[in-house]
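Read the single chain below, which is given as structure tokens and is the form predicted alone.
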Amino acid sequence: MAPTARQRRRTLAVLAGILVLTLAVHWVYRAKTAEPPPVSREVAVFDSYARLTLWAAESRALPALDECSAELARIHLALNRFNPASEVSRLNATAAQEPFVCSPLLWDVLRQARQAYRQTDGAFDISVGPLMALWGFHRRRDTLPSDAEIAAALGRVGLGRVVFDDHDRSVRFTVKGMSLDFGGIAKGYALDRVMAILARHGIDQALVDLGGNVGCTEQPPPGRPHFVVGIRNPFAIKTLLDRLAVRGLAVATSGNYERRIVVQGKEIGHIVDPRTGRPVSGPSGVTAVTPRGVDSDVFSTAVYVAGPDLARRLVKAVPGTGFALVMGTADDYHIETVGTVPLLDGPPAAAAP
């Protein structure tokens, strides 16, 4: 027998009420398991500002944010040497004159330091601190510096001079008028610092961002295959020449794009080699890519300095190491990749020999 129009009716109306019942359940539930909106927070730290993204509930974001400004702070005053009162600057001021201890912070970032310097056959030396005032770099000056200078100098670098007691903790310049210099190591020292607060807090899903220093989890953004991080053109510093699909990866980029000043008319470039005791003029720009922070700082630094056969040292020594070097000028370049390089997009990339 058929149904009559009032069956049909009701069992619509049944049919219906089971669907909304169903959608009611189906939002309930993405309400209650949706991933939550991410945390984030600048912090002013290292003359730049420090952007912090975290992927979890605030309850657990909020704690491990605190911790992480904080920690930025203290690493700040320690090795900020324009700040009479910072560590670093006190230890520049009396190491000639007699050993200076050193607080556990201060030694761990030398101790780092001082292995730099060895596999980077010198390129990255943080006894530059005399090269840098002699360019002008921590004090305008009108002219450029002479070769007397320049040797003058010289006779205050490297590392070699310096005294390290590893059971005192202590440092003794051997020379007079050195100065320990951390611009080239600080950020990345912070980064590994700050995501291995953020570890210990149990934060899986993260992007730390300490002023072009990137630091990211393993576990991607939600919904998301990697995080992607972007190589600043050199040539047109506000555009990308190409991005980064990376997880578990620390990137920093070195160039004289930004920081340059003009010296009796001449553009020089922050970036001083400490072998020669001038700016380099090497490729345009060097991104490294690397599970450690502090690694990505230096070495991006010291590639830089040193060329691509250092990078082509650095990747075989230091395993997931892999660097982008920007090569050529403005009206001709290419991205030439040593180790493994995770590009996405831009030009194509030639592979060093």
Ligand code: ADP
Second form
Amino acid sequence: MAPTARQRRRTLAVLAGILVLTLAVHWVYRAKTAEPPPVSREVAVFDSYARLTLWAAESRALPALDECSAELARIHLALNRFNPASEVSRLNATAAQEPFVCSPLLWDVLRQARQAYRQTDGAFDISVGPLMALWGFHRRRDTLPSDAEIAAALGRVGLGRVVFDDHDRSVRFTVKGMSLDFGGIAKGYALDRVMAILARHGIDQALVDLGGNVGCTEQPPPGRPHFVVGIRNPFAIKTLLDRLAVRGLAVATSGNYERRIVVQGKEIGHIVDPRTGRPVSGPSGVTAVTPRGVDSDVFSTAVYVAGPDLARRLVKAVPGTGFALVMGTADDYHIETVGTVPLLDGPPAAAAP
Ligand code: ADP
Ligand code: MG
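Next up, can you give the form predicted together with ligand ADP of this protein, since the form predicted alone came first?
Starting with the chain above, the whole complex follows.
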């Protein structure tokens, strides 16, 4: 018997209902599981490029990125020693004559730099300015410095020769010709500031690369177990030596392959030993993995200067810290790990001592 018009209408209504329900379920499901692509931005800062990648809705990500960009510009403006108008340039120009009163930002960086100096027994020392100048990092030179010149510069180096007044946030040099250089701490400091801004904006999935200083949130990107951060091969810098699986950590590398200059045919690395006054030729690269950005920056530079003994002390002093040191030569090198280093490709992570 052919269906009546009424029966047909009812069947159609049921089918339409099922269709609407299916679509609704599909939309709800999609809204819950669809991953919008990450929002990322590149910012020119610290003479390199910073890349911030946020897994968040644009409405939330964009204001956060604006605030991060402004903060990075503010930090760079205060700490850039190559800009004569920067706060650190004004400090360097006048602190030998009279105490220089610092902005809260500069004072905050100084506080952490002083702590780094103590923590590393002076291997990390922001007062290396005269040595950087002597070896030709401020102005090109054609000849290597003499022993007498090195000794003279060393007389103007040492955080112990700087008087800090915590009451009025002032700095005074006790010796003429001293100068502070934040090149080994600025990016790590900035990384912590950026991560704090992101957290304040409720962003809990982000990767921030401030040109070699990388930080990430505890929560990994959607659908992945962790963030992956590459360690460059210091002997073939276009290739990776290994990769790290990280969450809620900061990674920084110091190496002699970056920012080298050549004087009288000799290659000079941009990290100096404040105790000898000479450029360091220790490990080929040191990667530090640690919870705070400022520590990863400071520790990678300091361990580059002082070697594995300092690395072993630091992993005991700062929980969650690990180092990967690239030792040896281009023909024969190996990775030495100290503390916990979550290497993806290389030897299994060493247990913390
Ligand atoms: P990069 O700047 O390439 O990331 P680092 O974080 O290791 O590398 O910092 C190197 C910079 O730190 C140098 O360019 C210089 O400005 C400064 N510096 C060099 N030697 C020291 C040192 N012993 N202690 C503190 N800062 C240093
Ligand atoms: Mg560093």
